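This document starts with one chain, in the form predicted on its own, laid out as structure tokens.
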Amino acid sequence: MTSTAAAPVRAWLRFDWTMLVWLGLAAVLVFIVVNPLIRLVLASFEVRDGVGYTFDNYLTAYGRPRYVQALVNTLVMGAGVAALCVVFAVPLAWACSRTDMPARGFVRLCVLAAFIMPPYLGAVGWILLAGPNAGWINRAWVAMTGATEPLVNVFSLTGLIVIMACNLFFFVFVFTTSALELVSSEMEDAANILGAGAVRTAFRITLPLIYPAILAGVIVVFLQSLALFGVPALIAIPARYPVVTTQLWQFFESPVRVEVAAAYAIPLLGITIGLLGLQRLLLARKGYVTVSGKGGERRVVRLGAWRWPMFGFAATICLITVFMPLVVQVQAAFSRAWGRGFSLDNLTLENFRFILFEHQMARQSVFNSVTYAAIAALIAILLSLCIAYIVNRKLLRFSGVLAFLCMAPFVIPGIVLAIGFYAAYAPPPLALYGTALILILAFATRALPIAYASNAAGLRAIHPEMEEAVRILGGGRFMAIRRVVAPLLKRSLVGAWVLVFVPTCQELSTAIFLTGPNTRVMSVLLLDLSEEGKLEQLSALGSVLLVITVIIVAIGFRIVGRDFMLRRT
């Protein structure tokens, strides 16, 4: 063979065989992110049942108004939400980080136990609470006065947005604690130094500094809040409000209009776009930051006479977010009936026993939301670990695009997402619609921002140096990842899979437009049992479900640290 001819032989083995790798799974990141949501914008125009395009889906998506009431009840809910978790989280969170009120340690723990609750559980825990005929509220309130009128009603707009605020003002909070952390003493001191109260000082000083942070949760909440399927199917139903979430699940009904449903989500993706435009306006016309010419000192507040009462502020706030929907929920799974409240003849485990060995499908329901979300976690961890990777080490030319798709689904609501997916993988040829595999992919889908995050932070903190002494010593890129970025990011990888799997193992908005007849997961099962009126049932598997959070959440507190939620999140 020629020297000439030999060239391109050589050439072709010295070829980096890595690199069809990391063009491999971007082409995975940009099928289960790009794929679903250009089928969903596809699905929008099409004809039913023919062949082309037309704009009619959203006339009729958006030709009632009924159809158009829901979409403006959506966003007066979504700023309720958002107000009232504001209202929640911004005095804890400074009070938690900054001040020295008692039990701060006790708060943070309750306001991560609001959080893993899952939001359908409390408002089936308030319908206990506050139903307006056999509410215990209400009950307490007609045997004291002798009213005839509930004193609150849970069905109603007020009692929507109390609850969803319940679950979702977590976020709030673990952004301003996060921005409270940053923010050094100095200009507070200046400020108490020239006469301002502790108060006075929060209010014009130490707030002002964080409001990117709160103003992120809030656009955070807010489209949490547009997504939620459980907490509007118990609560805005009955109540006659509808929303987005309850209307596109009418669509879903036979027979599914799935053309319809696609054009009446896409004004999601549009809010979600315009949000994020305005927040960057807001934050463009203003710098937010501290100088000094070291890191700076965070000294506790002291509050004096107000340490009390901010602690009864916090106390109310555990309170209604997680004990009395908790304490409820306990009695009536321990209720032979929830409605004759506290005593010995009333106690039972026929709830326990009816779910976990005589009803086949809650048994399932179990073992396939534990069996989904632990693999959904798994696929998202290791593929975004990877694409991190990819990122951080610049392999290819592109890697800040797959960066962006990997955060994408976070700004991406999950019930358009859910109906993306519906819209790609449930026709012919692959007809995936109602196995695992479409709910697995859909909960990886979602979890991505999350592990990406996790793993990006991770990466940054690991040197390539070490990786290239593997190198050259003779070992390859993948010997490097097995043997040297593998175990340093080994506790971080365990923590980012805890973060995953608890929203994922209570995920509704997704699998209820995705499930089939054996692939029912505990959420979608639990709003069956809600539907059928079996509320002691409910609250048992309910409690099977947080049972299951609790073990998974104190595993990772064991291996990754106490607070790993709180600061990873």
Given for the second form:
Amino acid sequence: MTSTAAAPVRAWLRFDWTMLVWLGLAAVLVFIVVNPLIRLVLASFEVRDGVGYTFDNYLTAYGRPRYVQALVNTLVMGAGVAALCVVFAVPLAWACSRTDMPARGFVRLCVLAAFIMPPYLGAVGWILLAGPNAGWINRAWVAMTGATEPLVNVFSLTGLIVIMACNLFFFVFVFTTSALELVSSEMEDAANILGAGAVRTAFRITLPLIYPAILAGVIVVFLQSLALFGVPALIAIPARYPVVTTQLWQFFESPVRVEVAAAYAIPLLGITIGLLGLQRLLLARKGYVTVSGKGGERRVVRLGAWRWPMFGFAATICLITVFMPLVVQVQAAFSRAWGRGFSLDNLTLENFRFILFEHQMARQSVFNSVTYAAIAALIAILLSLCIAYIVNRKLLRFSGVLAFLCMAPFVIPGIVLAIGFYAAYAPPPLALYGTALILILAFATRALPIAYASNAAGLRAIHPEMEEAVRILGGGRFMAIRRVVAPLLKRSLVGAWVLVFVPTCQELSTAIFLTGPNTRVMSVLLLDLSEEGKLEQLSALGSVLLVITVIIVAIGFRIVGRDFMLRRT
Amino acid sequence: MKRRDVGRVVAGATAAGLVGRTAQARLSADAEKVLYEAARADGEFTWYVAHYSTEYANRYAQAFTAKYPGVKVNVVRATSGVVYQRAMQELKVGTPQVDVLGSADIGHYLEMKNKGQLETFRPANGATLLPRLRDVDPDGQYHVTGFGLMGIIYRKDKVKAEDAPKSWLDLADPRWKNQVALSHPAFSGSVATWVVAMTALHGWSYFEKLEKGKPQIGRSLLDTNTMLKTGERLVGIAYMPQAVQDIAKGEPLGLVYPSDGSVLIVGCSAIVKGARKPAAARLFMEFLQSEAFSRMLADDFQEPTRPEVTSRSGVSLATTKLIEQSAADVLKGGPAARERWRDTFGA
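Having seen the form predicted on its own, I'd like the form predicted together with the partner chain now, please.
Then the entire complex follows, led off by the chain already shown.
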């Protein structure tokens, strides 16, 4: 009797340990990924201030031509951004990774800088540059030509697209670069031998081979652009170009219609899923295997006479995406009135004094941004590390589900996630609205995919045999992790943390719906400042944000080496 | 800076002269002490405010803490629309973060009152405000804490005074194409009030004519001042006290009080129902209606709310043609105005 009773108990105990871990991780993921999405879908069918379910929210959300127009506008904008990102990034990636173009390292650094500059700050820079009457470019243009019409107008669809592309082309660059670094020169040589020139080879051989990477980059950029909130708030309102995110915001006006907002957001999720399906379809029937065990050689393409024109192209992009917006912004930050230009009597530290000492909330917001991003990044790293470890070492069944849930938030627009979090955790019983916790959790969710991708890549490089050695010598699994895996992964973990920290510290579209008065972050404060058009103070706070980000990235460089940002995500 | 110091002295002297005959209803020293003790126990409170600029709101908050050490103010300055929206988001889930709400859209208060979202509290100081500002809400749920006129501003260095628009209708004149600065009624409560007033005065076709001139549309009403200062636009609608402040700082702005009537914008404040720091909120409401605060308003060229403080805004309310909107008008007209605005302007 005793033995038959003990056996199931022992089996139960053995079974329970791993299952508990799985359940624990799954529970966390359900809490921060699945539940907000379910609540979003449920909310879209809820009757406002009532009980029961209805389809009316969808009729309201899409019942007005203007609301539908905003969705169409957004898709047009997203397509434009994606196209421009390809134009910016693909030649640049090729030039940086495969050619002898001058100053390649510097160009890479600029691409990184373009990514570090949050899109809403880029927008501020471009307002200073291309405001129709006051912008630097237009004033110069009018002064030089005597024209009455401005040369460029930032408050337009083009303006929106350029500003977004300036920040987002980083993704296409990274994806393309990592793919190019896997394409061996042998295939290009084959084309050359058969008589194709450099250009023909690039278009017929290299480009088709890296097409999946470009496509992945395009989809990421498209989805990211749909979800941006700050740039539309700054540009789309004066441009009279309503988009989905500004429309979603309107549903929170009086009276607050969370249900309608949820219904309006659902198609965004639909678009996301549709795009990923399309990607599968496009790539399904072709083979793109370029990496074989033999490892081809990758040689530098000599550009010859095209070296400097190529550099000119790269320099122009660096100028547009980083230097021009940055210079005018720094000028504004140190100006009494930015329009008065670069002169000594216009120079002041007043904006910084106001932001750092006079403003009641600014210092708090700097502190909040940094601590929330740091904690959220830590949570995302630890959680994704556990899951990546389990998946990589095949410790548990169904670990693929955990991996999928980790990656899922990558394609959920931040603003949609925020509405889901609001619907799920703002009301009682949890009543998390206005707490730091709801922001940190939402940030962690947003950060999870990049953290997971980074950790999974890091773990793949560590062979299990070292852990097995520990276990053979009598150490447990946790000792193996603590004494072997963790030390080996240290650099990779720091890199992943920085990679996640930077965008989280600048996050706006999730924060805007979840922030409370005591949990305001810099991005939200910047948006509030932008309402009054006080671009000098805004630029000063923006500079503080940039300096903090650059310091963190520089520390990351020191610890992990400069390439951590350019790892495939 | 000097000019302001002179102003302070003048305002102070006037106030000192008045002390003798202002033994009317006010917050007594004893009541103040009791309230302050309770507020100190709260330690801090949160103020959502739309009707002062970021700069001034922060300065007033500092002045409050200087006067009442130990009571910190968390200032959230945004437009009336945004402030209201955040408050609604909080109230909807039953966790109000805001204690004192200050909006320039008086319709917001009526709506909140109708929904039972405001606390009844009558500041003792309120009884001696300027007569026309007393008891805007007969039930004592929201109170005037600032007011001013909305008019037209123009770039004095680029537009001659005789060429400047004289009336609201003039802004729609084709010669101001690409040069008009407006703000958005869904964000700015003042602009919402203005849109309701203009619809009543000139009909919606007025906005259709304005739209033909391709105005630039900001969010806060204060943004139009910025658009003019940077040279982005030449003429615009404006909150006049802000423009007077800018002129005092040397900005080349000209003021026009429109012949078809300046719109009276009343900024109110109220304590939100279920506020977590009620005592601090009450003390702050008293502060906002106090003489000391009115003096600060006057020093900043805003309209003081108390009779014993002299306005320095340079405009006489008695002789200026005014357009006044009741809370009911704004509440009734506001949502429709915002909706039509978006249809007409596409933003």
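We call the rigid core whatever largest set of C-alpha positions still superposes within 1.5 Å between the two forms. Numbering follows the first chain given and starts at 1. This structure is a prediction, so every number in the text was calculated from the model and none was measured.
When two forms of a protein are overlaid on their rigid core, residues whose CA moves 2 Å or more are considered shifted, and L396 is one of them between these two forms.
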